[in-house]
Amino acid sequence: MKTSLYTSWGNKKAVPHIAITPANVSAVSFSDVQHSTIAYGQGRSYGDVCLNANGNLFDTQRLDRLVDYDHRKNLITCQSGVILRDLLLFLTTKNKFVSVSPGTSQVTVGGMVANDVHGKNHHKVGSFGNHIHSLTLLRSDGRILECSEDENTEYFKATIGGLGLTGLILTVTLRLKNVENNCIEIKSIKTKDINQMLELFEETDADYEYTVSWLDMYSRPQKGIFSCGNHASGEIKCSSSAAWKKTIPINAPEWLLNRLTNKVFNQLYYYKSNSRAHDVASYQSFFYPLDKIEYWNRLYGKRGFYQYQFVVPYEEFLSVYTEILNIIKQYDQPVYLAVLKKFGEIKSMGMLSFPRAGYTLAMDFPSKGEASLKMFKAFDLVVMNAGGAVYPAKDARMSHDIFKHSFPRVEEFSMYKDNLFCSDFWRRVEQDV
């Protein structure tokens, strides 16, 4: 146990930590545990669930281990930290995939369920909680849970979306997919405003299990990639783009991102992207693209960046994405990164899971301090008139009503939160909860 520096991925403040690593499950112990406590395992949730200032956290990095794997029943069962990346190495030789899949593979499976992820075909089968057979969870009073949904099922629907905070989880069972091969077919479409990418996502609905759309919000109006796939049927190889990975190794100056840099770089992607009918590609390349680049987060330099992400009802939408343009101009703050993405009508398991029915926008802005926050609180007042949520994963800065407005069934969860448990995200948000 030793005192350690610790960042979420928005990389805006490192604070210390009393970090407590076990060396595997049966060392986990509450003993050393001073004050409050919060899992913590890779660190890419972009806010501060995964954090808890001058407190406890569990580093889950070695409570990496695969426990048990039925080819037969499609199931497998790991330990908490394990990494999506190495999930996946065992899974497709296999030809298995995990049901959802997030947009990048460095996640632990603990912290998947924790903020019960979404991936790009939620409108075809829901999110990651959706395909959780089971769990095991360790609470600060010794017990341990076996956690289903026909077992200690209010623990269970805690758990899934409950940010960390019912408990240590132990081990998880996943129902996984049957796959052919490791490749994605695609079809890309450039888009020339929103209304078109509308009409792709609906149009696309059937056919395509995946479904995502990049925008360049520096255009008038926004352009897009538009992105649907597949996974490929036959005895197709496709090579993985981790060859040519690259690292960032320091924080970038300030200088290096801006509006002029940003603007020329979207308008290039734009332009050097093709309209393909039909293209093969690796899964590592369809699903983390930004995993080609180790630290990517440094780019932002030492004040980091915010996401703001959010979900509102498919009617709501462009009304919504109207007003959030014209906040956008009127704090002139820059957008670096957008992408758009579908929700299905498949309910979510957890009671504070973000997923539901309408179109969900997640946007990358550079941190501009007071600024930025200003800005934040105008898209909250737009997106919770639509009735629509902010996600906890993304989040850094939303308020106490914010978030029982985006999450009703808050009381219900804090009757199985665990005491012990606490970040610095529930810190701000909880109040009167």
The other form holds:
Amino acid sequence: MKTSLYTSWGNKKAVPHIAITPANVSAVSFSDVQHSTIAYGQGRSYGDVCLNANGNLFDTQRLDRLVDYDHRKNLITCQSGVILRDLLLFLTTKNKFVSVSPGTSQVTVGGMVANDVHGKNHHKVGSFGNHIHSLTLLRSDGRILECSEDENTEYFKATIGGLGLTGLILTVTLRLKNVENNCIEIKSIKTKDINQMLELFEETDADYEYTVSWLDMYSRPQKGIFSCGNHASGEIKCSSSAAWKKTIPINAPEWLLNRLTNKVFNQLYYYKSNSRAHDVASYQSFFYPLDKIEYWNRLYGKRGFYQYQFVVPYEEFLSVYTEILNIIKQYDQPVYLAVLKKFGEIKSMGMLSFPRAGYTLAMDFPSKGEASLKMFKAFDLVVMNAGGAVYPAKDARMSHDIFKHSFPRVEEFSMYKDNLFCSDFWRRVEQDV
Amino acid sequence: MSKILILGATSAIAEQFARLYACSENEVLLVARNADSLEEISQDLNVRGYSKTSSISYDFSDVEKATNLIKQCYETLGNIDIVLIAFGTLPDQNEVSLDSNAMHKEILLNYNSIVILLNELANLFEKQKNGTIAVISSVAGDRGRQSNYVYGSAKGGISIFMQGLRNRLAGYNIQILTVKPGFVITPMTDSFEKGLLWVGPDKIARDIKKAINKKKDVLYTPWFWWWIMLIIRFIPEKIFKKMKL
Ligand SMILES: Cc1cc2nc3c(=O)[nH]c(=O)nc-3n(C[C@H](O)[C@H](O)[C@H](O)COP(=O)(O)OP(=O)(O)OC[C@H]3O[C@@H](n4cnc5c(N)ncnc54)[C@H](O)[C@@H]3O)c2cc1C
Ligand SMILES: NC(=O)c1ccc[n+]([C@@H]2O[C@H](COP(=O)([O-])OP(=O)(O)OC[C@H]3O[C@@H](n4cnc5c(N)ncnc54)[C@H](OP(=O)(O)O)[C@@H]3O)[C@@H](O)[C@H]2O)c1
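May I ask for the structure of the form predicted in complex with its partner chain now, the form predicted on its own having been displayed?
Next comes the full complex, this chain leading.
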């Protein structure tokens, strides 16, 4: 146990924590926890759900062991600190895959449960929590709860999407899917505006498991690239790009990433892709294009950056989108990256799960202090009026009323929260809960 | 098909190393003292695909039992293709400077116990006439510095012992691999501030596997430590002794 600096993906100033890094599951102990603690996976959340400044923190990096694999039943049990990248390297040798994957593979299984993460296939299969067979939860009173849809059901539903507040997840058993190889067949289509993009989501819904869209928010109207894909069939093998991974070792100077360089990048990205391209690529390059550059968040410099991700019902999306664009213009803030996805109708398992039917837009902004925060407040109003929600995994600033609006079951959730667990995020939003 | 023995199997570097060989052709025997970690690691390696995973609970400060241990390992595996010695401790130099008993314990574990195991293994490998003996030494063994010369001298001793062994067994088709890592993020260095030169244990493990395949004698890992230590070794003692290192 010692004081170390921890930060999250938004790359804001790192804050001291008294870290406990258990060497194995039996070694987890609460005796050294002073006031409160929170689990820290790989810190790929953008804000403060994984931080507990000046308090304790369980770093799960060494709880990264596989426990059981059942080929026939399509189940794998692993410890909560197992990293998705490693899990997939194992699973693809058996022609299996996780049912849901976020846009980076540098996340832990525990982190994926606690944020009930979604992938590009929500319209087909729901979110991560819809594929958890069971999990074991260690409460600070020492009890180990086996949780599933049949046992300790309420704890199960509170822990999925529970932002790490119900205790420490020790192991998770996941339901897997069968694949025939490690490749994805991809179709990419250049879009000229948002309407065409939305039409493509509707058109491809039935035939494609994975759909996602990248938007160039500098262009008027916003051009983009829509891509959709399916697991490829047959005995083929795609080489992974892992071998040439680059890393950004230190924070970049502030001037490096600016409107101009970003604009140029977006245009190059747009023009370099064919207008209707078909391709077969490794799952890594389809799901995790950004993982090729380790710590790309450092490109934003030492002030860090924000991501704002919201979901609104389908019918509200276009008007919300227009309003959001106006606000961005009004505050004159650059959007460096924007990604649009469609959530389907499948209900999420967790009491605080973010995914729900609608369109979800995620936008990256460099941190510009007050100006950024004011703009997000203006977004909040629009999103709330449309009956939408803001995603805690990407958040570093939402207020308690926005949280309550986004997650109406929070009172029910509080009954299952563990008293010793707390995060900076929770301290911010818990008032009134 | 390889039979692998890991002495100090709960070390973060050793655990990553063991994962790299997990497949249905290989068998592994793990020796370590922490029973809980040992059980989890052996379960993990089993799932990852070894044809057989066994373990022995053992405290390496029990130097007298070393001969027996190696015998038991041999009996379990039949023959040994690769052995990795990975256990070790990194004492606080200030503490051991003030406490000779503590220093003695450190030297016993980090030098004596290792060379006794090596001696037993070398005699068996000599008869076997194949295989790899790899030991994790350290760049700290290349030159004594005020901040960690007790640890450094034990590691330096190991490196020299390995040199001798390599020379002795040169005609026997046996690889004697001295591994010299730089800064690695493992439980041993939990309390250190980390910087640019630090790498994860998986990187070291991959480098060791490559060095085994290439039949290397000495491995600096990551590679840039070869250059760093070259410079450090070249600094004249007159200047070096005045440096704060
Ligand atoms: C490039 C990039 C792309 C992304 N794309 C997506 C996406 O497409 N969809 C999506 O949903 N998200 C996405 N994310 C967000 C990311 O998937 C989530 O934030 C995820 O939870 C991060 O996992 P982690 O292991 O880093 O957890 P952390 O960020 O360290 O922690 C996240 C939460 O999990 C809790 N937690 C972690 N381990 C445990 C445990 N053992 N027990 C209890 N609680 C635990 C923490 O307390 C915290 O509340 C993306 C992030 C990045 C950086
Ligand atoms: N980390 C670095 O920066 C670095 C750099 C150069 C060289 N090295 C060397 O690399 C090797 C592996 O260390 P690591 O970095 O992987 O750290 P580690 O994970 O802390 O491994 C050290 C291991 O040694 C074991 N050990 C210590 N005393 C023991 C004893 N009496 N009996 C049985 N086992 C004992 C520990 O077991 P317990 O879990 O039971 O304590 C632990 O598993 C060591 O030889 C170290 O000196 C490390």
